[in-house]
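Consider the single chain below, provided in structure tokens and representing the form predicted on its own.
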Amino acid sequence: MTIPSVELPSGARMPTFGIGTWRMGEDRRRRKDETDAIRHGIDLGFTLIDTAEMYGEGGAEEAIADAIAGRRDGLTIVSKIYPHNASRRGAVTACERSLKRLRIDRIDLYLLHWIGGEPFEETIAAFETLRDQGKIADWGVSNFDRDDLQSWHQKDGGRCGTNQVMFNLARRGVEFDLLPWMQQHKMPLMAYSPFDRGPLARDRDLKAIADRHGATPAQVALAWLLQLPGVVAIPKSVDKVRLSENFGALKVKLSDADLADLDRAFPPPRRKQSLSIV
């Protein structure tokens, strides 16, 4: 099964599936299995992997690097930096960091991980010095609401690749102004806790749905993700038979009934919502 892409300023590709690694690298008696999941994900067909700095304090990238030894090319890596780490100067010392961690010469989409105390415009500064030195392809936010976005658009020269958010069918908020702005913008969403951490998977109403399609409820919830335009879902998983799971996902069809289904179910938002964030 072939993974549907978005285009990012840079010109790459970026799939629209892939793997998250939230709580990875925390222990290091769970390396083996964090590394043989992810590489069965590689297996399957998944070529997008995202992490970050944070999860396990650099942890999470070091076990990718064990996954994708000798299997770099092809594969787009996400990760984000710290806040604290996104001055000027902190930002390109926090990359490098994460570079050596992940044993790779370049991250192709390196993201502000939610918003801390430095302007803006040195962050972008960063960014786009570490660019201009190929030691990343794109960058782009993460956990930003419209208002915030548009604020950061206003100075990134229409360079931001992306805003990752946590986003399903539970929470449904940035339907009503985050994803409209960002679509218009032909900026890719990124949606994080595919599952809700855990609820969505053991849906009754999704559990229904799934069953006309000889699906299961979490194959039902990424499904749905996966056919808005302009958005890219992200679940993790360390469970090799979840993560091919997962990777079905892609064979299931919503008709309008099933949507419709689903709206009544998980009614789409009429007015303002604050921002869920993890």
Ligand SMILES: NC(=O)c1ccc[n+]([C@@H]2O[C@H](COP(=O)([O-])OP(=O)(O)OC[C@H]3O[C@@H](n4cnc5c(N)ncnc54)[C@H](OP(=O)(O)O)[C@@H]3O)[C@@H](O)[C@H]2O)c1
Given for the second form:
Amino acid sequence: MTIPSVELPSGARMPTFGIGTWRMGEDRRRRKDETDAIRHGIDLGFTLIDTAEMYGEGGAEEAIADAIAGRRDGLTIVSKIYPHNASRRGAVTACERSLKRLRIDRIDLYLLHWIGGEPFEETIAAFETLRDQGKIADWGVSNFDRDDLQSWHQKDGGRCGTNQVMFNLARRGVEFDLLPWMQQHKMPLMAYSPFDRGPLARDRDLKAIADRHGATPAQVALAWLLQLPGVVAIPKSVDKVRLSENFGALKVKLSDADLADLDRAFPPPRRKQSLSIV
Ligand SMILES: NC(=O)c1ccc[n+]([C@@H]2O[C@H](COP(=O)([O-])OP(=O)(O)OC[C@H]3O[C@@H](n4cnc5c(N)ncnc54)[C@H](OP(=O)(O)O)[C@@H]3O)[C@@H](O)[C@H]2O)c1
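Let me have the form predicted in complex with the ligand next, following on from the form predicted on its own.
All chains and molecules follow, beginning with the one already shown.
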């Protein structure tokens, strides 16, 4: 099954469906299962992997390194920098540490994890230096609401590749203004926590719709995100069966009636809501 893709500022393509790795790399005893899970995800056809220096304080990046050894080509690796490292000098050394843990020579997409104390100009300059040095191909941000993204955009020379935010059926606030703004600027939105960290995968309203398709609630939660233009979904699982189930969401095509039922069960925002953050 081919995964659709969106274009990044470098001209590279990013798949609209990938795997998350938060809570991985925290315990050495679980490392092999995590590596096997990521490997299984790649075997299924996932080529986008999302991580961060924060996840397991580098442990998730190391688990990814083991999983992608010998098969890095064709993968889009996304990592994120702590805001406290996102200064001109700090970003370069933090990125080098991530590259070393991932055992690759370039990160495909490097994101500011959330807004911290560094002026935007400093982080943008650091990201551009890293891009000039070939250590990253594209860069972007995470957990930015529209006003912040707009003010970042005024300084970024049009080079911001994405904004990764919490977005799922239970948290649709971004549809009010952030997603339309990003769609208008042709900037893909990476939707994190597509299951709202778990509950949506057990949701009864989703189950009713899933039953019509011989699918599961988790697959419907993902299929809903995947049908939105410019949206990238990154579910996380360390369970091979669930990873296969999640990949199967690509086959679920929601009808207009399904979408209307989803709007009734999970109403879209009618006014500005503050950005959901984990
Ligand atoms: N930029 C940011 O600030 C930020 C914040 C949060 C997350 N993220 C990224 O987004 C990724 C996804 O978000 P998330 O990890 O917060 O939450 P999520 O993907 O919404 O949910 C993950 C949870 O759902 C379970 N799960 C996965 N597939 C399932 C299925 N088919 N059926 C039932 N349960 C299932 C997982 O358990 P098992 O693993 O046991 O299967 C895990 O407990 C993260 O891993 C991370 O890469 C980014």
